[in-house]
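Shown here is one chain on its own, the form predicted on its own, set out as structure tokens.
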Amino acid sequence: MAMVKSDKIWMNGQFVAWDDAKVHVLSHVLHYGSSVFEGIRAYHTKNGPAIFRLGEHIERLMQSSKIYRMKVPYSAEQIERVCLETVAINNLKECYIRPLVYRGYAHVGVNPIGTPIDVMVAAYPWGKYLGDDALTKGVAVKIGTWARMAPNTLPAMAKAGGNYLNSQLLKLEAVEDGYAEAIALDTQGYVSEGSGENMFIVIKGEIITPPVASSILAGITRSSVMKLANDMGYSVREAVVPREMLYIADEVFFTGTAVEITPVTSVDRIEIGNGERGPVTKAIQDAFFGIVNGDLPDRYGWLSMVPQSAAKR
């Protein structure tokens, strides 16, 4: 997917031109993966661009930073405001927003003490992560051969750059084998998540998703879907999911900022349900997109409207 440039990126307190947003090649983050980040979407609504669950995303960014003992030189409120301003200054109606906290240039060595903590926020146009038809037609996936990190090895609850080396291995294998995505198992052999998505299954009318103990990232879209589904009258619970439960499920779907809510139509070439998007997945999609597109009331307070005045700064 080709990168579409926007005009400006916020770095350490100021906006710089897209092509000038650079770091030194000896920055700690390049050598040791010492970064934490978020992926956030802004949606085009009838009232203008709105960022989905901005506060919750930045809260998780600060929590990830704390886990890695990175003292962020800006408050959560400041970073939230920067996200709004970055969308506005680039005149984006809908976009992907990437805040990043990383260890910068000072010295090269595993010990990160003494490296500066740098912060940047970028916003740019971005389409459907798994393809334009994925939301309606679904995707074919496989169980990856790479397991998720075991407990007490790397903190799965932190959205950290280094964790995504694991994700890259899963994704590369899936694409090479002709699949859109991979599902990772945890070190006990139970379903964890995709390379960058949480998992849900629907079986006998019940919605089930793996727990945090299965080495998942506690996704914000995941929590949104659980809230929506509960309020729609579905039974929703967290439970350990054996691999074979995917094969016999009535429906399987991914959730995440990138994939939004994407149906899975086959796993390991075994057809899920009738091989197309199921009714529960569609009902949850309709409820979710109704809110983020502004067609239904924002009854949960999930949308932060981008102030149009900020674009004039």
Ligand code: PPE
Contents of the next structure:
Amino acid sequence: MAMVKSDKIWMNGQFVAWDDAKVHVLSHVLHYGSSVFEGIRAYHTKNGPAIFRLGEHIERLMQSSKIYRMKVPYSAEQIERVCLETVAINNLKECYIRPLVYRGYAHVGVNPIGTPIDVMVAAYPWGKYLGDDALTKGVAVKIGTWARMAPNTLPAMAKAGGNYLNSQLLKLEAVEDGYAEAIALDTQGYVSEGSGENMFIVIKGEIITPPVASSILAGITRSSVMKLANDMGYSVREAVVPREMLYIADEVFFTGTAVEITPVTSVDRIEIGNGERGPVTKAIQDAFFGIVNGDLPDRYGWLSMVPQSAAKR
Ligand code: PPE
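Could you present the same protein in the form predicted in complex with this ligand, rather than the form predicted on its own shown above?
Next comes the full complex, and the chain you just saw is listed first.
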């Protein structure tokens, strides 16, 4: 699964050719996982590409940096502008945007003091995260045997590179065992999140999602879905979810920038509902995609249009 290249990547203040966007092998980040990042999507609309909740993503990037005491040498506004420019300069209609803040090359040794804080932003095409028909057909998942990090080990609210070692263990186990994805429990045994997705369940007409205290990343798609569902008249609650509540739920779905809103049709080979995408999941998908594709009014101000002139700045 080679990635689709674009032309240019922004690194520390300038655009460089895709193939020249390199780091030194003794960069701190490579040895100790010292990075924080974002994943953002830009959608194709009739008025050009629109970036979904850019402000919230860059705000979270700055918060992740703060948690790890990384002083980002650019303001949030500057990084937002770079994201818009990176989409424009690469002439992308729709894409995934990956800003990364990382500890660069100075010395090897755990102590990060004195390492430069490097920043890069790339934008490139990225299709459906869990397969082409995942959004309509749904996916089969298992509960992973690795727990999500305990609250006093690694901070789950930071979207840090190192967190994704745990995600990789979960993902590899799932794929080896023939599932699309794994759901992690927290160290108390309650449902946390997928390797790169938040979880929702629909049960007895209510929509429930695990709280931030269940070692989740506070997802921006998650907060968007909570807002949409609430405004659509559903009862939406954050609540601690025991594993077996997944089995008896009427619907289960994932949310995330990459995964968007993807139905989960079985957990541990136990069919959820009738084993197909449920009506609530479908209604929320329609509301979400209506907004991001520009077919419905952007009534929450979630879209940042990419100005054509951004490429020339
Ligand atoms: N939890 C985790 C662990 C996570 O990585 C993501 C996003 C979410 C929840 C959902 O958050 P949000 O995107 O703000 O709704 N995962 C990103 C990285 C995926 C990857 O494979 O890389 C993403 O979806 O962009």
